[in-house]
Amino acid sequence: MDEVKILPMEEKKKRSLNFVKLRFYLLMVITIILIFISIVAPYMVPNDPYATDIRGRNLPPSQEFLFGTDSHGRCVFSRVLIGARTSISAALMLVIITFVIGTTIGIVCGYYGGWIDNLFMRIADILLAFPDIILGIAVAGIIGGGLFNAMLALGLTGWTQYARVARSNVLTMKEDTFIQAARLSGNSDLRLLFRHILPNIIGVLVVIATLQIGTMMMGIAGLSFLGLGVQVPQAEWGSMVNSGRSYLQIAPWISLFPGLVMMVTIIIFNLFGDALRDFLDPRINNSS
C-alpha cells in the first residue's frame, strides 16, 4: 500500500521537473532567435526603413507593406524590424553593463565592508529614493536626448540591484567554512572574490538580469516616446508609437504593430526570467 501512494507522488515531482525544464528550453530558443533576429535584421528588411515616400504615405497593411506605411511612406515593417535591432541591442548593452558594475561594487562592498562599503551603500539608497523612470527622465532632461544619454539615465540606477543582491549574499557566505579554508591555503583577495564567492552567487544575480531586460527595454521605449532617448527618424519602437500618436484615428498600424511587437518582446523576456530562476532552484535541481 506504501508504494502505491509513494509512486504518483514520485511520478508527479519528475513531471513538474519535466515541465520546468521544458518550459526554460523552449523560452531559451524563443530569446535567442529574437536576438539572432534583432542582429540580423538590416538583411532582413524588405524595403527600405528610411526611404520616405510621399505618394505612399498612411497606406493599409499589405503584401508589400506587411504593416503598412506611416506618415512619411516609410515600411512600418522594415522599421519594426530595423527598430528591434536598437531596442534589444541597446537593452541587453544596459544589462550587461549595470551587472558588471553593480555586481563587482557589491562583492567589494560585502567582503571588506568599512567605509567603502558605506559610501556605496548610501549612494545606492539615495538613488532608489526616486522611481527610475522619473529619474531616467529628469537625467535625459538635463543632458539631451539620444540613445547613449538614455542608457546612461537608466543605467544611473540600474547598478543598485544588483550591488544590494552581492553585497548581502557576500555578507553571508563570507564566513562559511569553505571561505575560511580558502584564505588559510594562501589565496588572495581577488582569487577569494572572484574564484570561490562569485561563482556560488552568480546564479541570482543572473536571473536579475535577464528580468531586467523587459525593465530596460521599457525605459528606453519610454524615454525615446517622451523624446528624451532615441531621435527619429532612428528606428526605435517607442520613438515609432510617438510619432503614430497623431494618426491613430486613419492609420492606427504606425503605433500599433511597434507596441504590439514590443509588448510581446517584453512578455518574452520576462518569462524566460522566470523560467530561468525555476530551473536554478536548488529544490528543482536537488529532486533530479
The other form holds:
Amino acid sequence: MDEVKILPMEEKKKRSLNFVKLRFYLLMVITIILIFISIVAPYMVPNDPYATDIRGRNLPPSQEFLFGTDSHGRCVFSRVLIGARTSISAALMLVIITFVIGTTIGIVCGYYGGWIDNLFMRIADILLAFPDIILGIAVAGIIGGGLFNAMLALGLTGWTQYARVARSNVLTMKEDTFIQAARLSGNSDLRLLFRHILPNIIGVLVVIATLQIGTMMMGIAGLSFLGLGVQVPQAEWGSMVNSGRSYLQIAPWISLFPGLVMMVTIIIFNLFGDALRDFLDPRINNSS
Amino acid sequence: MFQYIIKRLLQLIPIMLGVTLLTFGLMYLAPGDPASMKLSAQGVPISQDIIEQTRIEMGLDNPFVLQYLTWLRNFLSGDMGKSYADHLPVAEKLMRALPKTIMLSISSMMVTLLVSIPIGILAAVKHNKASDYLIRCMTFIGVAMPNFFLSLLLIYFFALKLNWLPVLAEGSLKGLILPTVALSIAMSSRYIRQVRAVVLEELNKEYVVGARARGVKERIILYKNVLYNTMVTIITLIGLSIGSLLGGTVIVETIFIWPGLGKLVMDAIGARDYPVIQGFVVWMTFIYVMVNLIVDISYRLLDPRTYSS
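What would the structure be for the form predicted in complex with the partner chain, given that what you showed me was the form predicted alone?
Full assembly next; the chain just shown is listed first.
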C-alpha cells in the first residue's frame, strides 16, 4: 500500500497557491511571447507572404516552405505568421474596446439606475436575443465584409457581458459602508466610480475579457471563413483555412497549418484566462 | 406557473420588436439602395426610370417608420416578402430549410448529451486520476477547436482518407453524421467540464456522505441522487449553448452543403437577397428566445427553489 502523506492544512494551501502563481506567470510569459511574435511577424517571415508563384503551387512542406505552399504558390508558413498579426491583434482590440465600453456602461447604469439603466439594459436584452454569431452574419452579410465590419458585428453584442456583470457588481457594492464614507467625504461621482468602485470589480471583468479573447478570435475567423470578414489576399487564419478547402485532397497543409496554429493560440489564451482567474481568486481551487 | 409563462411571453414582445426593428434597419445601412439591389439581383438592366418605379413599388418613398410598420404587419401575417433572386416567398423558402436545421440541431444536442453526461460523471468519479486528466485535456482542445476547422478535419479523415462517409451531406441521413459530430465536439467539451464540476461538488455534499455511511451503494448514489441534481445544470447548459449551436449550424451547413437555414442564408448573402437574410435572422432569433423560455420553465419545474426569486 502506498504511504499516505498528510500535509498540514497550511502547507497544503501554500503549495497549491504556489502552483497557481507559477502557472500564472508561466502562461503570462507564453502569452506575451505569442503577442510579441504576432507584432514582429513581418520581420520574421522567411518568404514574402504575398508573392505568388504559378509553378510552385500546392507544394508539400519542405525545408524552404515549412508549411508548404498554397494554391497561388504562396508560402503558408509566412502567411500564418503574418496572419497572426491580423487574427491576434483584431481579437485583442475587439476585446479591449468592448471591455472599456461595456464596463463604463455597466458602472454608470448600476450606479445611477433610472432611465439610463433601463435604456441600456433593454438594448442589451435585444442584442442578446440574437443567437451567437447570427447578428454578426446578418450585419457583415448586409453591410458587406471586411475586418472592420466583422469586428463591429461581433462588438455589437460583445459589450453586453461586461455591462451586465459590472452593473450587478456595482448594484451590490453601492450600499457598502466604504462607498458611503467616500461619498460623505465629498468625492465626486466620477471619482467615486473610477477610484473606489472600479478597482474593486475590475478583477472579475478582466478574467471575463481574457477568456473572451479566444471566443472573439474564433468569431472573427468564423466570419472570415464564411467570406464575411478579412478579404482574400490579406492573410488571416480563418480565410486561409477556407482557401484550402477545395484543395483538401491534394494539399491538406493549406488548411491544416493555419487551423492548428489558431487552435494552439486559442488554447494558450484560454489557459491564461483560467490561470488568471485562479491567480486573482485563490479561494477557487483549480479543480473546477 | 401559468402566470410566470404569461409574464415571460409578454416580456418577449418588446424584445422581438427591437429585434425586428434592428433587422429591418440593417438594410438601410447597406451600401446602395434596396431598389437597385433588387434589380441587380434579378439581372434587370438598371436605368433611372426603372429604379424610381421600383422604389415606389417597394414603398421606399415612404418615411422609415411607415416602411417598418408595413413590413412588420406583413411579417406578422406570415408574408416575409419575396426573394429578390427567384421571386419565391421568403416564408416558403425558410419553411423548406427549417426542418433540416432543426434535425441537425437536435441530433447534435442528443449526441452531446449522450456523450457528455457519462464522460463528465466518469471524470468526476476518477477525480485527479489519469482518466480524469485525459478527459480534461481533450475537453480543453475541444473547446478551442474552431468548428470550421474541425469540419475540414472530419472531411479530410473520414470522407477523403477513409472513405467511410460522403463529403457532402446533401440532406441524407448518412450525411448527417459528420456535421453532427462537428457541432457536438465543442459542445460536449463544454458540457463535460460543467457536469464534472457539478458532480464533484455534489459528491462532497453531506447527503452523499450520509448515504455512503448508511451503506448505500456508490452506483445508486451516483445514478439516483447525483444525476438528478445535475439535471438543473444540464438544462441551464442547454439554454446557454443553444445560441452557439444555432450560430454553428450556419458554418457547418455551409461546409457540408446541408440544405438548412444556414446554407440558405449564406447563399442569400452571396446574392444580396435581403428579404431572405431578414427572414432568417428574425426566425433564428425567435427560435432562440423560445427555446430559452422553455428552458427557463423546465428549470423552474425541476428546481422549485427558483420559484420565489
